Each structure stands twice: as structure tokens, then as C-alpha cells.
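The chain below stands alone, shown as C-alpha cells; this is the form predicted alone.
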Amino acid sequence: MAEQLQTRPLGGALGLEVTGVDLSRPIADEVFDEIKENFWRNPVLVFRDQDLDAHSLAALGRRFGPLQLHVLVDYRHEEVPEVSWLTNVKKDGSVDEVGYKRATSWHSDGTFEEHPPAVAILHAKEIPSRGGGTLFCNMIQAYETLPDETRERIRGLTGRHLYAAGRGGNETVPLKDYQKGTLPEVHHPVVRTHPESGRKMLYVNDIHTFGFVELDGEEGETLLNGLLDHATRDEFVYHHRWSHGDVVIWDERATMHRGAGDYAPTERRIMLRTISFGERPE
């Protein structure tokens, strides 16, 4: 029953621990409605001591909307392609010793696509003995705390997005042959309105946003850097330190995230992930 759910804040800006539900089992509509109500108020939910396989993770993701295939085919789960592996363990069982550096720049997944995802779910299957956390920042609070003149300046601006093209874009990972010609530049409003909460939020990130349609050169670069530096201030950030079995659900539209990159390169880290489409923000 819905009254079994309990919540506990984990951070000042975002991060809410939810207990009283087994995510691997079918969730009653009234319980899921309560989960979503908490989610629209706090865009990072944490569930401890869970045990989901790829099928149950996909079923959970579908409660938020249709699932998205990972842009990199090699990461897709063999049985459930809508679920992907987030891991530093190679297919031969060895550890990729540069894997800990991946996705350590602030980003929101898939903003290089015309219809970016809405909700991501990550489930910890194997974690390092120390470190390996994920940081999240609240892009609603970031927008609401901007100076009035900055909010006025960015009103109506359009961000330019491209795969691995922003200031944190990783040029050492070239496009696969099957990706070439399939990821053109796309444009999204810099200020968007969240479809469920109705609150305005910043929609730029370190990896995929590289400028503005309306501004050229140094002016656009300076503005973008200022927005990103503001959004990632400590008061807007929650640092999640993983435990085995954690499930973290976050709103891709209202947050940015990054890996902490703080664990030993030789240690294994294995996660399952699924990403859902949802209603597009305005």
C-alpha cells in the first residue's frame, strides 16, 4: 500500500531515499503514483537493497515511458536491448583501466538527439571497494537562483547540441562507423519548462552543448561557461555514494550528472541502466 512508503532527504538540493517498496515486483498503481509525486518534487530518488534483473529493470523503466536504445550498440544487454551495461569490465573479463574516467564531465544523456530521454535508472550490481560515486546537480534550482539580468539574457536563447562536442566532450572516443551521419547538430531551448512540475530549468550541459544559435564566438562561450559553472556549485549538488543493490532514478530534464572518477582503475564496477522517454519539456 502507498502508506508503506517512507522518504528521507539525502542532500539539500536533491536526493531523496525511498523505502517500503520492492522494485523487482509489480508495483501497484497507487504506490507508483506516490513515487512519481515524490519524483516531480525531487529529481533524484534512491532505493536501497534492490535486486533487479534486466527484465524487471526494463519493466520499471516502462512505467515512466517507452524505453530508449543506447546509442552505442556494444553496451546493450544481450537479452533486453533496451537495458544497457555501464561497466569497466571487458567481454574477456579484464578491467578497462581507463573506464573510471568515462562520463566524468557534467552532462544530461542524449541531448544531442531531437527527442532526448526523460528518466534514467541505474542499478548497482558490483561496486568498487572505495569511491565510484555519481554526482547530480539540480538544474531547476540553478535556473531559479540566476541573477535577474542573466535570466533575462538567456530567455529565448537556443542551445546547440552535438555528440561529445561541448567543453567536456571526449574527442578520444571517435564515432563508430554505424554512428557516422546519424548524429547531426540539434537545437534545444536554453530555458525549458518541466512538463510535470511546471518549473523552469536550465537545459545545457558540459559534454553536448557547445554554443548558442543566437550568439557567436567568445560571447557565447563566456555565457555558456558561466551558466555551467553556476549550475554545478556545491549547493546544487548531491554526491551519491553507491552501495550494492542501490537503484537510483533521476530526471534527465531537470538534472546534470557525472561520475566522480575517484575509484582505483583496477577495480570492477558493473551497473545496469535503462532510459525512458517521457513528455518533452517546453
Second form
Amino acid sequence: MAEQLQTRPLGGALGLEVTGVDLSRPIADEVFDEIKENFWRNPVLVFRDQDLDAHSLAALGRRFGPLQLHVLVDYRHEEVPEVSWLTNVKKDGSVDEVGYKRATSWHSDGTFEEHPPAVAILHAKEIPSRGGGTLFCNMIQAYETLPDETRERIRGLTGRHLYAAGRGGNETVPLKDYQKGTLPEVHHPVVRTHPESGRKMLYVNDIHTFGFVELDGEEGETLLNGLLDHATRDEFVYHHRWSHGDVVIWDERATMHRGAGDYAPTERRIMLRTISFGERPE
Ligand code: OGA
Ligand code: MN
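Could you please show the structure of the form predicted in complex with N-oxalylglycine (OGA), as a counterpart to the form predicted alone just displayed?
First the chain shown before, then all remaining chains and molecules of the complex.
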């Protein structure tokens, strides 16, 4: 019998729980099509009680597109380099301070790359007893609720992106020295059109966006801060509180996310992640 998907909204802005599928096994095309149809309408999908290893996570990620090799080489999975660890535990068991506080500012992953990600998948393996959630905001709603004059003002603007160069950039993992010169500034449109849904979305973030090509200094900074503050208002946010075995799939173009970071560093928090490419922003 075909698997029966059920869905339940988790938040007003985004977040949809999906039940009735085991993501560790190959997914029938018609079931995957149904997942994708929900996904283009709701850019954060939550699946409970899953058990994927790095291989099955990579196989799931490949259904959405070719996988990215993440720039943070130390966190790549030993057997499957397209999968990364998000962990606050070092190999010797001590607290990884960098891993603990990474990514607690609002961002979309890899926007400092010429060809940024489309879809990310995170799978909880060990979670702290309290806190340690992940927050997501909806960049389609953020765009659609901007005042008309702001939408007019940002039409045709180009964002400047560079690894960790934005106002929240100090909350992330530093690159290795040899990588610094290899990742030059890149430019992406501030308003993108979603290739599947055709909806417009705001494409800037706190960690990697540091200004606009067309606007200098203070004017650009004030506009960027205003856009980011607007996008992360409570009504556009879903706070995911992890349970062991959760898989969350999000659209990197239509959302920003951040780690809540509000847990005891000595409690283990270990996740597996993979990221798929999509189209290039135009
Ligand atoms: C990241 C990230 C969120 C989290 O490492 O890129 O977004 O909740 N982490 O760990
Ligand atoms: Mn991230």
C-alpha cells in the first residue's frame, strides 16, 4: 500500500509537520512529489522519529539537487563528505566552543558562494535536555509585508555577500587562513523569485550580507538593518524545539534561520546536515 502523508501546521508563519513516511528508505516518486508540493508552499518541513545515517541523509538530499561540500572542512563527515556534523563536542569529548555558538545570528547557509544552496536538511542525533532549538523566518512573507515604497526602493538592488562580513558575522565559525583569499565577495539580487512557486522573496541575511552594490555607507546600512529587523519579527518566525530523531528540511532561499543557542554547553548537541544546490540566482 502506498504511504499516506499527513500534514499539520506548526506555526502561523511557517513550519509543517509531515507524518507517514520513513525518510531512511528510498521514497517513491509520487510520495516525494507530494512532499515537494507541500514544501513549495511551506518552506520548513518537520518529520519526527526518523533514523538516518550519513549515507541515507545524503541520498535524501540528492533528491533535491546535487550536494554541496561545505566550506567548514573540519566538520565534514568522515565517510560522506557531503554531510556535515553540527556538534558542540570535540573528538576528545570536551566542549567545542566554536561549534557551540556557531550560527546563532540570522542567516541562510552559503550565501557567500557564487552558487548558493537551495535546500538544507538537519537531523537531530543527540539533543540537550533544555533549549538548543532552531528558529526559522519566512522571507516570502517578509517581502510581501514590506511597505510599498520599500519594495519599490529595493527593486533591482544587489546584495554584497562575503563570509561572515555581516552584522551577525562574529557569531560563526572562522575560516582557515588558506581559505580566506579563495572566497571573494559575491553579489546576489536582494529580491529573488522562487523557481518553483514563482513568489518573490527577500534575499539578505545578518551573517553574510554587508551592504548593497548600488548604495554606499550609512544609507545602505540603515536599509539593510531595516530589512533584517522586519524579516525577523515574531510573526514571521517558527521556533523548532528539537526531539531526538527529528528531520527538518528547509528552503534556503525562502527562509533565514539561526540556532537559539540557549542551552548548557556541557550538554551534548549533535546533528547531521546536508545541503543541496539549486539554480543560480539571476
Ligand atoms: C548552522 C546552523 C543551526 C542550529 O550551523 O549553519 O544554522 O540550530 N545551525 O544548529
Ligand atoms: Mn545555518
